[in-house]
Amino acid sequence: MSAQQPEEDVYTHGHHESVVRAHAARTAENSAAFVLPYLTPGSTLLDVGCGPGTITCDFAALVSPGHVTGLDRSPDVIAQAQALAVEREVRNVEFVAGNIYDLDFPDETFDVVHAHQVLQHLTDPVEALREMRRVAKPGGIVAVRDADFHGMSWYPEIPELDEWMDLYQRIARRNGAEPDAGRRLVSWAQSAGFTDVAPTSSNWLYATAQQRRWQARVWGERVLHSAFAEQALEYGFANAADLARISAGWHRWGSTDDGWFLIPNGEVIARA
């Protein structure tokens, strides 16, 4: 989910099993529908910050016989993506470790350059977009999608979820990142030199019993065990009792009969 960054860039989520498991639930249909109309057989595509490769492998099936490259910062996650491609028998995809600020590809290589939930974690998202633009072919597209944390809404009003949001914002901003990235994508794309920018938005919604349990389990674990937890403690923003309380709040929300959690995502298609 996140490409390699300069030394000073810190990935707020990290690659704990609970994080990677959540990323593996993402598909082209539920997380990249805005890109699908632009995918045609024979297209070349770069998926920057590909994570465990579920969206990437979906893209490969859609552009076959075109070639897809998935790039991520973590060799362990790259290995998982490679294993997924073997399991699915997807042969027109490769996965490599790389740096979003210095992509190891010639100018004008790809028809589509895609990044999902990546820019929100970077200290310089505009520079990342410039580099993505560099490797896109003339007439090709750069497609990005990012959540907007302050745009999230939930019910019932559980105080621990308010604490979680405040803590997440503090950690992400301490890392030099922008958790409210979704609303800034048009501005960032324009600053990167794009003049043809088409914005859209879409939501993830967790409101059925199964969805609530899944979301509560994901964040209940991440609050205690992921890089988010490590950074909260390291920065002095929370102690172990605080994290345990917030995790319990997530599970309490997940056990409600009428719970609702909405995650809005900003999206842009920017033409190179």
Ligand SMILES: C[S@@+](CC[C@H](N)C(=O)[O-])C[C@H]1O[C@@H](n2cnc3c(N)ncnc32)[C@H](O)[C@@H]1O
Second form
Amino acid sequence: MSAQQPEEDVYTHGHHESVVRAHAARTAENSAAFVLPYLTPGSTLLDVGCGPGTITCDFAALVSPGHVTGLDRSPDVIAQAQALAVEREVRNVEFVAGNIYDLDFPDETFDVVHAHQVLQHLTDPVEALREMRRVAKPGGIVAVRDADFHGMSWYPEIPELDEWMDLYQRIARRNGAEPDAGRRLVSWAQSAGFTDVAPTSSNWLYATAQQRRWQARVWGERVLHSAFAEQALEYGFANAADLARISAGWHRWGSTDDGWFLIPNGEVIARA
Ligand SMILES: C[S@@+](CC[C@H](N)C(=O)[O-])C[C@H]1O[C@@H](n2cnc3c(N)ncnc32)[C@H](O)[C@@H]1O
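Moving on from the form predicted on its own, kindly provide the form predicted together with the named molecule as a structure.
In what comes next, the whole complex appears, and the chain from above leads the way.
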């Protein structure tokens, strides 16, 4: 870890129930398919910024009897991940609080070091990748996946969703983070010293009635109640009426019969 670490990065989403519920819908299959070919029984894996741990527990099942460690800066979300492991009776996983910039593991510990939707929230993603590389075994992999906010597209055109995008970009950048992370992953991996970098991309799509309802409800709530709302107000980027209007716009989009929302994700497998 270098001398000036951004220990106090502000996490744009926060851990409101509406946020963690959305993250808990993720699985290894729907969010980390690009990693699956690299998982073998007996592999050791570190999942950095694991959130509520649904992807982490899936990994544990796939590498069993190998050991999986989930790490997150938030002790609250770590407690939720621990409860999930107990509920699912996954025994080869542990969850610990920690910081991606200062991983409390010796050099060359893990076969796979993974971070899903984490780098976009950091003020120094390159330093985070260097630290992930440090704890990966030689010949092991560092695997990262991040959305690209300006790459998102939707239909129909709802002005409040344009407002939402503009507000999200302003808040994330005010926090020193990079919301258009997906397109930068190759560059960040190269800057972190990786020479063997394999890029891919994959989408999340919300275009069935059920998917639209889910996505509209998630963001309709987050805009009003999560850290996104608190930061929008605190930074003076929006007022309560603006947030109410944007939330209503999400619900209007969710009640369309033909709505579409596409989230592109950049992915990188980097050899340690
Ligand atoms: C968008 S969530 C992703 C959670 C999980 N990987 C998933 O995809 O469901 C980002 C997570 O990174 C964590 N995080 C943010 N900054 C971190 C840091 N410096 N060190 C470790 N975790 C961090 C947050 O607490 C949050 O749980």
